[in-house]
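Here you get one chain, nothing else, as structure tokens; it is the form predicted on its own.
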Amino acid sequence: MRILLMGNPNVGKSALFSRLTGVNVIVSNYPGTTVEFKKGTMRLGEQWVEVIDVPGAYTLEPTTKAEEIAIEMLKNGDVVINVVDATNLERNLYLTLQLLERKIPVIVALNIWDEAKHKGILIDVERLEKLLNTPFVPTVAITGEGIKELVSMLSRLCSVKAQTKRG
């Protein structure tokens, strides 16, 4: 299983990835580039996931080496963490709504939550979550705030997929 952690430039997937994997970090440059992106590893229920750190990309219509590369991981990825900054919801979510057009099962990580609280904005989970119809998480990537319900949603998300796969 691949899991992909997306979103725009700053946004904290790096912290979050750091808090997914621990130490246990590769980085590499993507073929043929100078590209960097991380590769780990987390136990989800019994078994291991390969966790991998996407370049940062604003949209899956490429304008960077950067964004090739993203879509180019994509074709790889089995299930996608949408990371996104909570204080600036409308950017970051033009790369939300194209990678649910994708098909591949996205789970959306609002970080940077505490920062939009104490910034007076206000996101309605559920209703984002009935209109796109993927699950939303708040997060703080930093202090750990959010990770043990991303990484349930995950693992629930993880076993329907695995049950696809085989049925």
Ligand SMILES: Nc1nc2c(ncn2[C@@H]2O[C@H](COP(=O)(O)OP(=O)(O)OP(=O)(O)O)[C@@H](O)[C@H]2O)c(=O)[nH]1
Contents of the next structure:
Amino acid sequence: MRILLMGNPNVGKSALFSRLTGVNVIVSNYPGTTVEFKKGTMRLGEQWVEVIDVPGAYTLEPTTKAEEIAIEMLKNGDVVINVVDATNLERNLYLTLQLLERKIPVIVALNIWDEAKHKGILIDVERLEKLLNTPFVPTVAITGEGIKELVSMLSRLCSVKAQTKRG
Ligand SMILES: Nc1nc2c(ncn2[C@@H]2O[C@H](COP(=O)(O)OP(=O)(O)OP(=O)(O)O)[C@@H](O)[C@H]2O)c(=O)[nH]1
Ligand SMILES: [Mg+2]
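Rather than the form predicted on its own that you just supplied, could I have the structure of the form predicted in complex with this ligand?
Expanding to the full complex; the earlier chain stays at the top.
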């Protein structure tokens, strides 16, 4: 099982990656490129899953090498955690909508939730979930707020995915 952390540049993907994974992190270059990514593991109930910190992307219609690689990685992922900047939701949801068109399960981490609150930005999480038909979890990667909820949602999606893979 492979979990992909995907999202725009500078939204907290790597901060979330560190929260989710342990010490055995490998940094590699994508074959034939200078684009780096990190790979780690995390325990989800009974199973160990791979977590990948995918290079930042604004769109799945690639305009940069990093975006090309993000799209390549998407082909071999099982579940996407789409990390979005809650203070900049509109711009970030552009990629979310493109991800949702793919056949892969997506959880949206509404990261930088602390700053959004601080700025008085109100986000109707339930309404977003209903509109886009996918789970949204508010998170603050730098403090760990919401990580428990994110992991439990991830557990749920991964067990469904594991069942469909077997059957
Ligand atoms: N206030 C706040 N800052 C955050 C949060 N998550 C990440 N940051 C900060 O946002 C900046 C970017 O975080 P990264 O984890 O490097 O973001 P990234 O998406 O991996 O960035 P790239 O790899 O450059 O695309 C850092 O300064 C983090 O400390 C959060 O939930 N709240
Ligand atoms: Mg990063």
